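This document opens with one chain alone, in structure tokens, the form predicted on its own.
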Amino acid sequence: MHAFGQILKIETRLYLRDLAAPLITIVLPLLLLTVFGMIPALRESNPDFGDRSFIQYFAPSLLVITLAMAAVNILPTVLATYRERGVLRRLATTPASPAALLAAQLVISLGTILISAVLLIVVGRLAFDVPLPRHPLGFALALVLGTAALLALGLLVAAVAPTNKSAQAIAVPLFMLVMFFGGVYLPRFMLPNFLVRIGDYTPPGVQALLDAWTTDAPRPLHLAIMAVIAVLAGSAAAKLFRWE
């Protein structure tokens, strides 16, 4: 336990000392709902976005670009990084395990996605009359099991992909695509509705975060999908994954 404690404050100053991980995946999402937030039209409800504003239905959105970044994008080219340079296997031969720096990149990346979430939450309320989510047990639920999802992708890349290089040419396309079907590159009512469809079932699941957040609670399937999605993604990245 001592080791994972030690482990866990290097990995934490590592990634501190590394301002644009925490700038991209905290600090981003804030200034980006702050700028929102500060247009009043897209403060006040509309029609298109079921009677909620802009800024509430483009919330969730941006707490995408926190789960993206964290889980899919630094996660796996991290680990990569340690397998290439060969910590992992060194680890292997002292009391700390590679499986507790594992656990303590974990540790950091759903840190950071609960400052996030909360941090979101708190100033849009405060700020810009966000209603906290109507559904917190489903919002909860929801973003769990998308965070899961998403972690469990992360850790199948860094499974398979045995150089930072490699780890990144898996990532930086599976980081777009949750970031598109996420309706961060652009907001989901201005995509067609087949493409909004499969977004409901991408990770992290950004519709389920939605419903529970402004409307009611999340649909049973979208939350299954994604504990699906974990399950079977947690399982390979298990299975494949090699510390040398």
The other form holds:
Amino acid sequence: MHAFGQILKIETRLYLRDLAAPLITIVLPLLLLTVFGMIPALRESNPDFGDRSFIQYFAPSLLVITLAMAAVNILPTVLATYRERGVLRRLATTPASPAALLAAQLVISLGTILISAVLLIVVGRLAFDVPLPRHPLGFALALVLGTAALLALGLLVAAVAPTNKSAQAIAVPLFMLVMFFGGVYLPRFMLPNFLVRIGDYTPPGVQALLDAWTTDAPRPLHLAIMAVIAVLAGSAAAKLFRWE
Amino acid sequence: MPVIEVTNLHKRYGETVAVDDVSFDVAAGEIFGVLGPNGAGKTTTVECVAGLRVPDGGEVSVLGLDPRRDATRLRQLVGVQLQESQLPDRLRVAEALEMYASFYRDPTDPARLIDELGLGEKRNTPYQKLSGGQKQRLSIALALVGNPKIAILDELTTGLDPQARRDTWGLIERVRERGVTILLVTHFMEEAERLCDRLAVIDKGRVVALDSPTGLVSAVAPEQRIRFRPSAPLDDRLLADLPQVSAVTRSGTQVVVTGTGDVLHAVTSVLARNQIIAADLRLEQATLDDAFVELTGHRPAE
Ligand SMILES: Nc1ncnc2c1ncn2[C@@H]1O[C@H](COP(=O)(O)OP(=O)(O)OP(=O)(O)O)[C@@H](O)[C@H]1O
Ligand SMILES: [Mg+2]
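Form predicted on its own done; form predicted together with its partner chain now:
Next comes the full complex, this chain leading.
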């Protein structure tokens, strides 16, 4: 559709113009991978990490940075700002629906997540001995379901927050929780066991990503929980979302 | 044939009655103004016409269609400028217009519209760097880019400087010459007088007057007063006998004639016939401002 293509094109440009967003979402995880990967000790297997190297153990957490930024930070604040400023309402007076703008934002989120995942996998493999996902299907499933769960949460925030300010007030703590349980702030081996277990079930489900990336099939329960969160948060968001 | 018909429109927000009972018709090619004090229900009324709000009572028909049921068809035909709507900060002028143009089957050339609205030098400027008046002009351009049959403009020139306001009036007149019907909400009497064929004055959700600008003025304050100094002695009866004249008085060397209708023409014809020159001639008459105050008990904006 012509209108959707135009909206996607313009929204992508706006996303790139806001340098901070692509820098933190895509460049920062890659940069951290490179910095840690250059330290030889972090590339050696270590029983603390289940016979993985630190860098193998930490790579899924770097992907969590991308997921958290795209889905629960940028997406809800952009949508709430658009609603607050009447961008969505104005679009509703034209033949293009505000739904097209929402769809464009989702495409941009998915695109950045995909790009970042591919970059981390490829650079990790070529430079730092991180294997390609050992269980590709399981990895794809874990990534898709984790992404869906987080995007649904992001949309729910956008649905309940009327303004940019209120969206940030919900999105920032949520973002920090996702980052924390995703093992970004502190690698998970440094956390007490019960926090690690909570992290297994906190979207996007970093343990399932880790299992599929470096060992074997993720646990079905981990995946199922992500699917349930995606469906629940997604339908609540669909119910509550307002264009104005 | 009316292109917009509003019949007994009623709309409330919770307990607040925003529009109580509003009816009016807008003919094809007309510039129809909606005037009224703050909170009178103007925006709510035109947003019901635009299909953005669902009326709680009454009928709205636009080009014979229902603004809610036939929304898809009407959005191609109706351009809307909302009173309070902004664009993303980093969106540039030309991008905004090209994007909006892509939504319509038969858009105008965005580049020409940018020039017509005096935004040529700002085409690559992001929205956040535009002045208030430039934002307003961009918003008008977005309402017109789809080549609409009807343009609904809420607060057309609020925030524009006097020159930009006049330029915008010129643009609206050119748009009308192309046969576009215009429904516009305004606070400015001068704007209403210059642009509008007819006006609805709305107060507290009701239409308190509906007429042409001159019709409104003469209905509220029909009397006109003419003052002049005659160049030669003048028999008051010559003027007093005219049907348009209600009184002739003297104030020093000045003659003061009060009357209605085309009293000015009648008086000047008599003077011409008697070869009397009217020095320092002044015509005093009520303005739309006076009519507005009379009708609503509010002072108009500015
Ligand atoms: N979304 C809303 N929710 C609740 N009340 C509203 C809403 N929009 C308008 N109102 C109320 O409805 C009444 C009419 O508002 P409206 O915006 O139609 O007035 P207006 O004539 O356009 O005023 P202005 O000249 O200030 O633009 C006001 O009392 C206003 O407070
Ligand atoms: Mg208004």
